[in-house]
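First, one chain by itself in structure tokens, the form predicted on its own.
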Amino acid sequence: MNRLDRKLGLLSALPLTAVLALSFVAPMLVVAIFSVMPQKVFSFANMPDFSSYRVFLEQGYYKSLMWSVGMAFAATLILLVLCWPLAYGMAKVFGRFTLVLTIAVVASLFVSENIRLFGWVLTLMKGGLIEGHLRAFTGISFDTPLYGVPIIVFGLVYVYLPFMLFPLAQGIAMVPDDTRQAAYDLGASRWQVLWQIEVPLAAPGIVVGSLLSFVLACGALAESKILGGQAVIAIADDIETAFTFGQNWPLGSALSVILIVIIGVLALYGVGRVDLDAIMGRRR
């Protein structure tokens, strides 16, 4: 009976492994086979050379993966903390206000995201809304804060909150309500209850929405030039440039698997570590 059913779910999964297959890695297989073409060429048919790969390191570009790197991970602490009392309200306070919320948040994801970050430009820019009525009322100047690392980590926060917030709140509701009070009840204070009960059994929902987090910020493009106005050059603006103005698409190729190897890396050391059956209601 076990080898019928483990037989019947091998053909069930048959379609969506050859969607998978066909959608995510065969492009993948293109682009790991393209970064070792040589330099601007558009077919397989050349010796592989790894220069893009040489290219990486001295023309620089591992500074733009550095500076996608750790404004993500910048970006990912703020979301961390700003989420948090935010998802405890939703799992554990709020009751039916969190429908109301959790239809709020979600409405800002049906608005295109460079929509809102070009409202977030007319908003700060100079003259635009705040300084333009600040300076016409009160006579009050100030410098645009645009064209930054801080605005484009602010980016980043403002556009992926759902991505944490929800994994997070997810996770908080994991939490025993007993657990809590029985640690109350021997004498724990608010802070020890924090670092020792509910840090550790919402860990999973904190996994999740930092991966999440992370992993899109790192590729993220429009934040750095709608609002860095390519003050900092990102990973993915020279992915683009090298695969549209540049033609190069080994060059391309290349920094595409670099970055795919770090993040793939990060994500599978945090997805090894998450409770998924627990996150799932499969086992309490």
Second form
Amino acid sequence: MNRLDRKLGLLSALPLTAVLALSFVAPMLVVAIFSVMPQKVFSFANMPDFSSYRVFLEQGYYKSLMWSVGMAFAATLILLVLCWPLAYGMAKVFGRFTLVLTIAVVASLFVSENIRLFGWVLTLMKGGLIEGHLRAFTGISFDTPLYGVPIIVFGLVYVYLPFMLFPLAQGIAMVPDDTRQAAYDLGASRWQVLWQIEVPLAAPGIVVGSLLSFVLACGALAESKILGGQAVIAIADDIETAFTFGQNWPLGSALSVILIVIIGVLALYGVGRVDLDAIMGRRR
Amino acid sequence: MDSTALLRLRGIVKKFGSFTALNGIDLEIREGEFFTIVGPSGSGKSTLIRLLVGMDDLTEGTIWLRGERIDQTPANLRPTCMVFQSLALFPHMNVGQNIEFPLKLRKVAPQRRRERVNELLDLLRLPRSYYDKRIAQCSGGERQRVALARALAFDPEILFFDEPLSALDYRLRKTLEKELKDLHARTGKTFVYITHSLEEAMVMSDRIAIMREGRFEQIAVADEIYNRPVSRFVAEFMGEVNLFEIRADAGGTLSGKALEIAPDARLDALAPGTEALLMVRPEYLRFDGPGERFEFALSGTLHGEYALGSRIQYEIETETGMVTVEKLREDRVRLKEGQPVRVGFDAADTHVIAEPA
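Got the form predicted on its own; any chance of the form predicted together with its partner chain too?
After this comes the whole thing, all chains and molecules, with the earlier chain placed first.
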């Protein structure tokens, strides 16, 4: 019985394995190989050198990477703090209102990210929805918050909120009510219950939510382009430029490999630390 | 005021909207007592215990612990502690960390903490090596003991139990009932236990309170409740029972439906000119035989015979309904189904419940 299950399992995994090998592993390999080719070539028929990685260090591309990772980190932290109470409410308090909230948050995903970001530009720009009305009615004016680092982080928080909110709510829902009550009954304060019971037990949700938003934010470029007006350049922006205007596939590949390695290591570390089965469904 | 009362409740009322879950509870629990609250589901016993540990707010009334009013004190500041029905162990901590959780909150030094955990593991007959064991790897009985150890580590004035044995299988439950009673004797703590199982209550408790619809129906020692229930509800809740309507006329002459009553039979508890319920436990009923003389007797036909392990139960259909007789297996009477039988009992084996039918 068990062996048959195993066989059937392997068999049904076959098509997806083939698709993944073709569409996921193959391009990654191509990118990895290109990343060690000399500058601006379009073929593998060259002697490998690591010039692209040197360019990354020498021409300041590492700064873009640090901005991207830094802003993604900030956005993830803000999302955690922001989403915890909301997710708590959805998991434990709101009841049927949770569905309304879920639909509202999901509905925002129906509109393209770029369009939503341009909406923010129209809202926040000088003479835009807010400043324009304020000036027209009161004569008071203020500088636009657009085109800076804080607004990019705001954009990341805004765009990736659902990716933190839902896993977090799922994680909090897994904390049994009576463990919280038992800890409280045994003398724990609200903070002690939060740190010693709720956070560790909701850890799978916290890790999944943080990884999703962090990884997506690391590779984001629309926020820095549209809201940030390229006040700082995101690494994804550099990668795009290298592949398109720059016509430098090896450089673009090397930047991609660096980003993938950093994110991959972080993701494996995070996933390795929690019991993901708990949130993704129990493995028998 | 009763100076021996550790916990004192006065006029406890709890309402959920328009529903009254607890309706005027007065109670005194003595130091070192094993006190059990028994009632069917929905009787309010869980609500009461949640109020006592501070997980819910009461609507009216006061709670005093050692003369100090605690009803407004939040749960984490009350010197009481509860063992949950689910046990509520912390799955992300191992056995040792679970037990020392309350000690860690009080910032007890690690060395002293470890010692105390070892003492508690010994007390509950768990190997000391269990300190590093994961909760998920513990059996049901072991988890029970870990939950108890954790509650004892808190060193509460009163230890509350919310049906912690109800999810276990029969044999383990029987073992743990005795262990719990033993633990109570060895620790000298005050235990307040709630259960829907009368049997559990009888095995362990010093005193039992029977709860019904948000009130206490009777509070007494087990024997008293078994032999002298105050109402039909308590009598029926405390196991198999036969209840007969009985009347005494102004002259003191007894009469009851389907009952043949000997002229010299007397029920002192029944005042002339009143009616009541006459209670007889099934083990006090005797079958008619040579030389047998009853003060009260009934006739009927045998409906069925059931083997209950060490005892045999007979159901007899009579004019006033089904009557239950119980005999030890060794005293088994050979009877055929549908056979007419006559059974009886004496006034000394009965109890009068002053509740009209």
